[in-house]
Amino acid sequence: MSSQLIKGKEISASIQSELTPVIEGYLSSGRKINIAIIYFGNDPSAESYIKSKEKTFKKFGIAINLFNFPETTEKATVLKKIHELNTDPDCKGIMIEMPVPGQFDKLELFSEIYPSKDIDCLTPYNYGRLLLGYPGPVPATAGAVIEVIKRSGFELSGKNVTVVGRSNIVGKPLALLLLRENSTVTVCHTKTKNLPEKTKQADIVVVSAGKPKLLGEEYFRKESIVIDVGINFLEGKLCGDVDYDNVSEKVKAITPVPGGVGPVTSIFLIKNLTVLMGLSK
């Protein structure tokens, strides 16, 4: 039997397809969409990450305005400029991007962005919606792993799923989605005894550590359906958390990485979009 290789690719492009003509009806009246990005310094991979943004954003002819302040700013100039989005009508959405300096408390700074324009689902208020699990924007790279696993055909209700990882912006929503769809969830982490144990008795195991080549083929059994969400850079090349070279022969099903989840997270934020303006649900 060989291995399902998951095309991240193929899957973004089907979201893709249906989300155009929605946009595009909103814009055909002559409406605007503008998304703010609030960014400081120039940290490469928030420069990556808003590249990669920008690019999708662009493909549904969406402006993005970046706003990118020193590391040294003071709180008051940044709260000012997110009030003034808030209340922009063009605006549809603001994002803060990783990292934020340190003279910010983050919880206060996300929470200054009105619910209605958190594309990102980084307010108190869209995160609490999604605990009690009512409908809302989802942070993008849970919602894009939820999305790849239904859409390669894999069930999720009454499957154990293991996530490895328990971070706000992944492992953590993550496991919220998965209950809402039914599933069994593990959340492991650092603290987690035998690892081994708790991914090989899962039917998904869906990887959020942020360390290179974490998980080798110990972790998993011919059965396994892998979601590797990690993004990491070993010897000058991209790789994932899970051992790709040596796992994903053995596996049922996996995620590149390149190409996994990456191409559908940013592919999310348009889905979060269309739901915050009540164009999709």
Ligand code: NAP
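Numbering follows the first chain given and starts at 1. Just so it is clear, the structure is predicted and the values come from calculations on it, not from any experiment. What changes on going to the form predicted alone:
- Figure legend: rigid-body motion between the two forms; of the candidates 129, 73, 41, 237, the hinge maps to 129.
Same protein, the form predicted alone this time rather than the form predicted in complex with the named molecule?
The next block holds one chain only.
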């Protein structure tokens, strides 16, 4: 059986073609758009995400300002920087890249960002709007997964979708978005029993477990559509949460890592940005 390889770069290019005129129209009058990314230490996965985002934003003529803090940085220093960015009229978006050092209260940190500049839907205000079904930004990776599935020609309404992972950034918001699409959603996690049974029952499996090559061929069937959200480094190489080499030819469709959900996640941040700036819905 020949599987469909879902190419995130092609989907990203399609979304880019829709958003480019919107951004160009804003910048044409001499106005600026700066995006700030705050991150800590030198985590390889975080740096991979940041490079992808930088590349995407530059395509639109949007400037990226990186603020890399040592993991031992005091809370007051970071909060001061967030406040400065909140009041900078040219800064239209603020992001905090995971992981965040243990001495920080994530909720307190995210709450400091103005909701109007929260392009990754980290603030309690925007997250609450998502939960209640109101329009606004959505966590970029979760939103990207929906775009990847729909733009690859797969139906979500009425389909059984299993999400492996329950993080606040991907698993939980993705479940909410899938419910909006009228999918029947099963969320699995580290305490789930008989995980292969749950994934094999699904039409679509989204894997966001954070463990390299965790799911092998025994977790899927030939009609499975597999969306791998994982970003891991194993023996110096980037890989997903699915054992791609052993799974890719035994399912209906699959996203590779890299080149799958990642490029769409980056472009989805632009979509969130246009929503927050009132340039699109």
